[in-house]
Amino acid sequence: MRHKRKVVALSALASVACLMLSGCGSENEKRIIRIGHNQSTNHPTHKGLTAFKDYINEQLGDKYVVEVYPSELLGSQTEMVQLTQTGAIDYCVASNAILETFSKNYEIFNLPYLFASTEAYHHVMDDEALTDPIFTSTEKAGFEAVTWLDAGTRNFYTVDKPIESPADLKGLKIRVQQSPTNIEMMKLLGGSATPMGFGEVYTALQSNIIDGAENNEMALTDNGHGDVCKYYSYDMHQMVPDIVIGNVAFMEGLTEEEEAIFEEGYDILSAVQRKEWITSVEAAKEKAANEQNVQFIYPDQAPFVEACSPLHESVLKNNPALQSTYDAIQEYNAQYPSVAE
């Protein structure tokens, strides 16, 4: 399966290269806008991008044609970010954890137990005064964020051992996203961090290369991880957004009128994705429990929070520029506390 996907990916990239080399030809030719992501066509992210595609094609179809490439057809998230940097593709969806390696400003949103509630998380991400300095921090690298997408809460799920406390993670190889913060988080929790691309996780679980992973409920059903992992523990260690990024050169080449239409498109993308997320998570939980026989576990969160607290201190010490953002997040946490509180 993976070999086949890589062949398709190489074919897609070859097509991109050929189209770029061929140039625009005549003035009447339409500019193809390519967007890549790593989810299936059933995922809320793809549905949001499809809404964006339809809107741009409807409004600017005389000049642009938007094409959406799902399921890592254009490469892994890291590869797609690099392609967006160079302009080989125009947009992609990347986890905040991936973007940490391109800009330390994104490090703040990878902190475990940063948000007190989903409400606090959403209010922070919708606060442009907080997010804009982060979203534009990669301009010199060739890309900027245009909107954020909900990726729910990240929790541990394992093949044959339920996680009810940090002690249960000891000795287990857990797939994490490829960011220094996530690796340090697993170290503090006692597990063995195994960074790898999302597309590799299913095979790694199936072949016992790893003992588990951490992600939202959609990974169980949409990506089949619940076929292998039978325990899903709601420790809720992270609420990490997915970020839609665009190539700076392409976006700066838009006219004012086109830019306004694209901005509206970004809003449509986000609204559709977030609405779809709510219903998709509920459907995923039901399917995982009833069809995949996944057991959902609700451990005491306090020991996990305590184990990870040194990470907040070290990140802020090493990156003092994040302190004001961190303080603003705490204000939202006070305003929108956990329901349990």
Ligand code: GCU
The other form holds:
Amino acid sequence: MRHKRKVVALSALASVACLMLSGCGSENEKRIIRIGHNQSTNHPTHKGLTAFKDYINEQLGDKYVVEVYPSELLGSQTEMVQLTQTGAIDYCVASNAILETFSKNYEIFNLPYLFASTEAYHHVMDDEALTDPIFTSTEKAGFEAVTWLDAGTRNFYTVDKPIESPADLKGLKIRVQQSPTNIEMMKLLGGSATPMGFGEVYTALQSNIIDGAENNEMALTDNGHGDVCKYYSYDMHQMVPDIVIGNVAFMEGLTEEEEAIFEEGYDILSAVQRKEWITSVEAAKEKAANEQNVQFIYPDQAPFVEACSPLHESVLKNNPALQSTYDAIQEYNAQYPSVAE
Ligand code: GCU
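Please move on to the form predicted in complex with the ligand, as the form predicted on its own is already shown.
Okay, now the whole complex, with that chain kicking things off.
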């Protein structure tokens, strides 16, 4: 299965290389804009990117052709970020988690229990005064963020052991994203962190290389993890956004007029994705419960929050530049507190 995908990925890359080197194909007068992501074509992110593609093709179709490559066809997220850095592709969607290895500024949004509520999370991420310095901090590395996408709340799920408290994680191998903050979080919670790319998780679960993982509800259905994992525990440890990044040289080459159209395109992408997210998560929960027989658990979050709290202090101590953003987030938290309990 993975092998097959690799072959598809290689042939997609080969056609990308062919198009880049020779401009071959009937569209050779037009500049092809390639966007990669790691979700399926049913996912809100793909729907948002399709809306972006349609808008750009409609507005600027005489000059550009946007192509969206789903399902890791262009590689894992880390590989796609590297391709975007060099300009081999133009855009990709990367989880905020993996971006912290490209710029430490992204660590802030990887902190567990950072946001008091979904409202606080959305307001922070929509506040450009807060996000701009972070989104532009990778300019020298060749890419910048153009918008963020909702990726819900991350929770633990396991093959056969319900997680009611952090003590239940002891001795379990849990897949985390390839981010030092996430590895540290897992250590604090007592589980054994097993970092790997998203595309590897299903096979790792199925072959008992790991005992569980953590993600939003879409992973259960869209990625089939709920076929293997029967317990999903709402500890609500993180709201980690997905970030759409673009190649700086490409974006700087746009005319002012084109840039305005692209900006509008990013807004459309974000609006469509966010709207789709709400209905997709509801549908995923229903499918997981009714068709995959996943049991949803609602543990007391307090022991999880307490176990993770040293991470806030250590990240801020190692990176004091994040303090002012952290303080601003606390103001949003006070304004949009948790509605639970
Ligand atoms: C979510 C997120 C992805 C990320 C994945 C993961 O699905 O939207 O961007 O890659 O989690 O856990 O790796």
